[in-house]
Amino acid sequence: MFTASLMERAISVLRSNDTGFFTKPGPNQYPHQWNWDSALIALGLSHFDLPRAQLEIRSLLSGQWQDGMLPHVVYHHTTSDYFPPASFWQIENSPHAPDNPTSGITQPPLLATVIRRMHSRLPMPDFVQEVYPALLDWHRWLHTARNADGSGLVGIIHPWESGTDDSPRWLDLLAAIQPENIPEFRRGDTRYVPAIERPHRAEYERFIHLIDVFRKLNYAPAELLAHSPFLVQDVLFNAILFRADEDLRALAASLGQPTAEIDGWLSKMRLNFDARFWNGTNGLYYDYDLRAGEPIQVNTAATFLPLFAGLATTKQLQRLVEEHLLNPREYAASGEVRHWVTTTARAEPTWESRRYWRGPVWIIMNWFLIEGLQRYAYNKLAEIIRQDTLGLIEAAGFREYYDARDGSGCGSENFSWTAALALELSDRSMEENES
């Protein structure tokens, strides 16, 4: 169904966004190096240029902080019109900041999962040996600096750390924040993308206010946990971390490294995951607002991430699939919505077909879901979503996200992780996980 031309075009996108040292997520909208973008970009690059994939990872790790934090953006002294620029973060106020300019927050930890997959495809023990200490330091930082309540579940302090910036699950929390004396700023994100496809100004003002809070606290982890107005245990982030801990453990074992510390993280997360996130009444996983001490009862595609992590029981899986994923009022491709999978359930009043994380199809979320369904041997459904995902890319190109109604592209053009995941989804046979 999918032509060699699509794969050639995917490679061309990755090559065209390559700066020689890192790959831009998009040619204009995203001119620096983003954390989870680069992990997926490396995965895509590994299909045709393993040394370049390894360089992508080394470039990302060059921004690691001395305490282990891996930031969500590394600027690499690249000039651009992107906001916020490196100087806005004022990371030099932290004793842990690296020499390279970076942001002061992190992003979902996909890197260990990607490296394990690359290693399983094309064994690279020397490279794994090289990067393993940095991966371990990052995971250790997450399990200590962000273990807000001792549960082993990680807290995030900014919607950008979730990777799903203006998701409806954050809207009430952001509305409760009343920023004063917001630093002067001029958005750059609506220069290249229509405003209707980007966060509203009210949310963006709070994004900037939170950065101002963090820089005044000098990015001290204990101070951030104590004083960040936004403190959430995110289902998506914690599910990705659990899966990454599993993959980090496998890498450690392959190197003959001890695994007891990682085993402890996994055990504690598994023990507390359901009690914190699962809602048995609604059959959904909900994020948890640590400041308010209550679940965030908004139905988004993040609810499916425990499948990616293997944390759902058979009963939970069945409820997620039968009551929600296949529900034409929520996620199933049906009626005016022709494509899988909207990032927010259509029954949510905040659903919007083209606005960033409010409803459009994101290829990364489809990939998480496909991986999760395969893990539980729902291979036919995984294949339906895989075919639809590749069909979207074939028809509309390598866009940042897509309108689920007609498949038209939104956000950045020539988006790197869409190209990378097109290669991954085309290469990985649905038959490999047949049971």
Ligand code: GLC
Given for the second form:
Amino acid sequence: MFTASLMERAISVLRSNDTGFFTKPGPNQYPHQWNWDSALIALGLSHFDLPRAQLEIRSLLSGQWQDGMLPHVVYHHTTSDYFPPASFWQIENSPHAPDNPTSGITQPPLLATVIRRMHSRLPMPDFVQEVYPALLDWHRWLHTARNADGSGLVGIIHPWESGTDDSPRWLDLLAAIQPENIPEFRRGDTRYVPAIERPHRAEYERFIHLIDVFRKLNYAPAELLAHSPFLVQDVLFNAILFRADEDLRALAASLGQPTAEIDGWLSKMRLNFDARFWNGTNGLYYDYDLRAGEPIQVNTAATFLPLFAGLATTKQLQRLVEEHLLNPREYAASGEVRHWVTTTARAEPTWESRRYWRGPVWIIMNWFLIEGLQRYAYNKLAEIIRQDTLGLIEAAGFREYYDARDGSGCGSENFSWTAALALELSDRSMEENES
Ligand code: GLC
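Would you mind giving the form predicted in complex with the ligand, to go alongside the form predicted alone above?
Every component of the complex follows; first up is the chain already shown.
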């Protein structure tokens, strides 16, 4: 059903966003290198140009901080009309900052998972050996600098660290922050994309205020944990980290490196994950607000990430699927909503069909879900969502996100990770796994 032409078009999107050493997530909207985008882009590139995929990863790692932090944006000294610009972060105030200009926060750690997958398809021991120390440093930084309550579950300090910037999960927390002196700024994100598809002004002001707080603290990790007004244990981030720790462990084993430290992280996270995140009454995983000391009871597709990590029991899996994923009031494609899977349950009052992380379909979330369902051998459902996802891309092009009602595209055009995941999802070896 999915033609060579879809794959050719996906390749040409990745080629057209290629600057030569890093790939822009979107041609106008996102002109620098983003952390988790870059991991997926490398996975996409590995389908047709392994050396270029490896270069993508090297370029990202060139922005790593000396304490191990891998930032969410690497600017590479390139200029653009993107806001915030590199200078806004003032990272030079940190003794750990690299020479390459970057942001001062991180993003979900997908990289080890991607590298393991590339290595398992086409063994590249020299490359794994080369990048392994940087991966280990980043994971170690996450497990120490962000181990806010000693539970081994890591905290995030900014909605941008979650990768799901204006998710309704963060709205109450952001509303509780009352910034006094927000630095002057002019948004760039509504220049190329209609305002109705982007975050509201109130959230944006708080995004900027948080950066201002962090730069005044010189990005000292202990200070950030002590003073960031936003401090959350995010289900999505922790599930991705758990999975990435497993993948890092496999890479370590393949290199003959010690694994005890990674085993320690894994067992601590496994021990505390359910008690912190699982809500047995509602059959959902909820994020945890460390400042307020309470769960954030908002139902979004982040609740399916423990499937990607293999952290859910069979009982939890059944509840997630039967009570939520297949529920036409929440996630199932049904009635007016024709596509899988909205990033927020439709029953949430904050749901908006075209606004950013408030409701539209994002291909990355579908990919996590498909991978998670396959992990638990829910192959039929995974296949339905996979076909629907590829159909959406085939019909509306490689967009940043899609309106689930009619499949129309939103946000950036020619979006790189949509192209990368189209290649990944069309891969024949994946189809062979399905029966
Ligand atoms: C937006 C998304 C984030 C992504 C970035 C670049 O900020 O929320 O997840 O990494 O764009 O595509």
